[in-house]
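Heads up, the chain below is alone and in the form predicted on its own; it's given as structure tokens.
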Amino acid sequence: MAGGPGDDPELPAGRPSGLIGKEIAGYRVEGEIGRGGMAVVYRALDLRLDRTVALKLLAPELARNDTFRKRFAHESRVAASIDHPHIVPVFEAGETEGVLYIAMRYVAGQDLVALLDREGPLPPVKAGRIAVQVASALDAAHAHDLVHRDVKPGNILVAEGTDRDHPEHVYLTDFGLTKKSLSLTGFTTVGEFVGTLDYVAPEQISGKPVDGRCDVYSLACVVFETLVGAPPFRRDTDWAVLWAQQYDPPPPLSEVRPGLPDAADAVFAKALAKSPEERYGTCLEFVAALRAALTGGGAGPDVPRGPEPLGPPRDPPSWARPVFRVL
């Protein structure tokens, strides 16, 4: 799977339908991956290059309108020029036929939801793990002046490690190309904001300037969800959920998952805080306060560690012994 498309209202059925082995600038369509209101994913093919891609189609009245169309054209140029490991790279992003698209790498794996509705709540050394690696994309991004705005479990792709040390190798991907212009060019609606409930930042709900602490927000609400099995903030209604966005204090995570230590729980507090100003300044800052808070402040296992202090240098081994002689 790969490149999410986002949680907008339903795209009228079928409305892009019948394309399953069609070619599209350059690309057979082989299947749907998935579907949002504003986009679909599709798994297809490269055929100038033979590899298989994730072709993102965009609904076709955002390719009608002008400023959408700039403004998709240079942040698609943005994502393209970021070189990290931890999101999903962007092949060619363009138009045709008034259809606005964009081929990503295919990432076999899965989501986050996927593997938190198989596996529970995470051992905090495997939650660590995946924290690290979506805040070292999110700040990368930020570098570039990219915010995600839509940090959630459904757009944190899960793919196979390389080895036993790094058992999991995380993407993070739909880095809101479309949702950022939607809200400048009349798509959303005065009362309306870009992000999903049980993750959105205070500051979005309320329409105000939002820059990387947003994502700092929305990642903390992940990283809370992969401890304990649920958002920090889930209420009855949407309603509700976006009222304790706003006002509620985050539950202490040692009282939701006991065992947890309580170091944690001031981390999440200043991760979750209502004001961006209160919150870590960057999403590395906050998933290293949050595993040394873990860890009884240590920096964890597979966090790197300084250079052991030098010692008296040992004994050759037996084998080297008689290349050596004791003075």
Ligand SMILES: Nc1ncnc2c1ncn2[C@@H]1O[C@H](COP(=O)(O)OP(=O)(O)OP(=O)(O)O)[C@@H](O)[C@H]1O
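Between two forms, the rigid core is the largest collection of C-alphas that superpose within 1.5 Å. The structure displayed is predicted, hence computed values, not measured ones. Positions refer to the first chain, counted from 1. Compared with the form predicted in complex with the named molecule:
Core-aligned CA deviation for Leu116 between these two forms: less than 2 Å. In this overlay on the rigid core, Ala73 has a C-alpha that sits 2 Å or more away from its partner position between these two forms. With the core superposed, Asp165 shows a C-alpha displacement below 2 Å between these two forms.
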Contents of the next structure:
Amino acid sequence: MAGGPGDDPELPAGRPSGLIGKEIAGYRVEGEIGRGGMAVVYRALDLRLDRTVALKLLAPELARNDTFRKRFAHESRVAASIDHPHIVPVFEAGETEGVLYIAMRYVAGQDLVALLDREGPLPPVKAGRIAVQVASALDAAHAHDLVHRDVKPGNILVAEGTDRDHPEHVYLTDFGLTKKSLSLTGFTTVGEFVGTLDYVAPEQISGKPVDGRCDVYSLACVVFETLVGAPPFRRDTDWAVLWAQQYDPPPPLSEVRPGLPDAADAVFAKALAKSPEERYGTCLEFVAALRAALTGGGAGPDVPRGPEPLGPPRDPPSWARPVFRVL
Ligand SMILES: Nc1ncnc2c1ncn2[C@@H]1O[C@H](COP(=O)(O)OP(=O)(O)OP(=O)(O)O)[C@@H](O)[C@H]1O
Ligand SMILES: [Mg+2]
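Show the same protein again, this time as the form predicted in complex with the named molecule rather than the form predicted on its own.
In what comes next, the whole complex appears, and the chain from above leads the way.
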């Protein structure tokens, strides 16, 4: 159909997309939020429910790739079934006019790329607060046998938190939507772009079967970056990064950012082990070990605590007190 998203020659590279103001699958496109190598994300209005959503339109060539389509359908269904406070809720996923789309919660905030650009390396306490939220999202996904495969700062959205104890609320997005693993394992010839290789686990590169431990590795790369400002393996070319991910030991954190305790080096060495068997079994285990190392073994002031014990019930406000009338 003329004028549909599949006809947009500008998607995903280039701008403007020309879709602003158009209606796609029951959503009115209002503005562009951001774009990656294989999709454009728009702020859009769900016309049925009159609510703002983030509408992700995948590059039309991906809809033509059978492997990708199958995985897209499967993984969007699984992602939509996970109800977790740190996973962006997927409202709908489908195909319209030759374009795969996902409608999800619109997260008002910024991604971790923008946050790190703005704030540079984060204080360990803040890095820990962000890490634990992403880790809990990943462990929940793994419990559903869903491996993210593309944990990176662009897929971590940071919104305002609820109170002073929780200054940021972090969401993980884009489950299984990576083109990287397909390209690296030779399943696809879709386009040239494979995205950043800074967070990809050795077993993904060599095309071995992956499980949740590849996300432990990628999360460790991301957390390393939040602490020092760059991921562990910075090289001049993609080939050199691929080589380093597979064979080079990670640089000790305490050398890259003097002042951080040596104890954290061993934690990253384990989380970034080349062999998945040698890594932490879960993401939360990694983050707990890291926080203990960064705070000198103690739990630290920012480790989430259980709910405060409830004191005796307080008196209700005057307007809520029972009214007794003498009849
Ligand atoms: N649900 C959302 N709410 C608000 N902003 C979002 C949402 N999902 C994505 N974004 C924004 O849109 C940007 C583009 O997302 P997209 O997934 O297309 O690219 P990416 O993750 O940066 O790169 P890649 O193509 O390699 O996955 C994100 O970086 C993020 O800032
Ligand atoms: Mg993304």
